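Below, in structure tokens: the form predicted on its own, a single chain.
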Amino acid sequence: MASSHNKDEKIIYVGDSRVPQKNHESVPRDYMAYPGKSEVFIPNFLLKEWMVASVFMVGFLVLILVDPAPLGEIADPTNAQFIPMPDWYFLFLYQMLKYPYLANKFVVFGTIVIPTIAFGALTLAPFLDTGKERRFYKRPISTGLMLLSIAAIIFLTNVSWMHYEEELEAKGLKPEKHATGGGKKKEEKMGVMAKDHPGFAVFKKATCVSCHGADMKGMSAAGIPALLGVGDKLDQAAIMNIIKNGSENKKMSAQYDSNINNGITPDEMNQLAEWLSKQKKTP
């Protein structure tokens, strides 16, 4: 284009009109004419996937906030019979570590190498499987690996849980009671009663405290019941009978003679039984 200082001058264009005009606007290529393709992967298709994933994640977080996952019993380092168990979605990895070729000196292989390969394969799947076919039955390698992974996870999870139940049965234990919201509220309403009673001092120096704990909550994982609220179930005579003869289910042996040998008098044992009978729910 040429021009001068004359305001009335008309604009005169010079140059070759055959030079194509450059358009810097980003216009996605139309793939509708190509079979098996409909739009650009980046950013069109990927953006839609991100939006769907975001909606799913928000719904998942709302579900977690509305209905929190139940928690197990509080960890007790003094309980030698406790059987550790991970969350259900880690059971298959937990079971893998029980096999000799993935444990002990091979534990790094089971905890780092195999998970890294598995999750790395998922990350690289779009780049490794670049075929145009989208029907799963015409993609035997990808479909086979997916079905094999799902079957392995289901199998290992099931075996891990079955083994856990067998261990519980062998030790005569009960599964952990999930501390849900209702359970927590019920526990908060129960506390140690009549702390000014002389039987409370006897309880702290008797053999009872070694199993049932100073908080009287017991160890449910080891089959030791809590003594909170025991007065609602048993009277003084029934409690004394258990102390002298043990429980009917044989889980608690007689404790009377051992406490007498430790210097606790019969009167103090009666005070202990009387105090335990006063352990009732807080109104």
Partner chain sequence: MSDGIAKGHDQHTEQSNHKKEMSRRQFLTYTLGATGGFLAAGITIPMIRFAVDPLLEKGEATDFVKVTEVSKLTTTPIEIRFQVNQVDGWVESNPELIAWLRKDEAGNVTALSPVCKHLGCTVNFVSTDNKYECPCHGAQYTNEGKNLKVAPLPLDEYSVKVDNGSVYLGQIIPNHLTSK
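Next up, the form predicted together with its partner chain in place of the form predicted on its own?
Chain alone follows, minus partners and molecules.
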């Protein structure tokens, strides 16, 4: 058979279950079940679908060009100010957890029970709603439940978003949209300057270290500022003023006297202030 040179003869694999021996007549199947005009998938109908897709794609590309994808600052687990927000399509689930009976002791209702019932019921819809009727206005129960769920989703999402915006405003924050490119690198390169200055030795034995830290990075979570680069903002006199009288927002109390009592001389305190004023980001 395979040795046949007759071109018209089709090779037939006998006894091979993978290729059924069938005489295909490639005739389009009828859609007679549906009255009215039907049309062939390729090219007529697909052309219409692709036209819709083209319009959709142009809109999509315009959206992308108008609003670039956001990228916030690199994740910082110590950032206590940040308000966690899931992606918008999880907001309604997230919002549910803020209501009593769905939170705290009963949180399992909000996180597991309700979503499981909702998604479970939706998944099993064909087995719960077994009537023959397909028109939505003739199946009030399933339609009603669905409309109710949609209303609830829209309501919860909206409440959640409003709440988020209020919180942002209260904290005076703006959503991080774009990372401030070089900022991170500058901070990394910023270190303790002028380590051979006598003020550095004073800093290490004075009370400063207990809060601002030996690395001078402060504690952002507790509102204690870093001293790195402090010389950019304050001069020697202003630093001395804070050491003597405490900070303007009263978070830091006057430190001068207690250090003098600990055996640091006024001269050394001046060296300390002078050294701190030399802490600049840009040498």
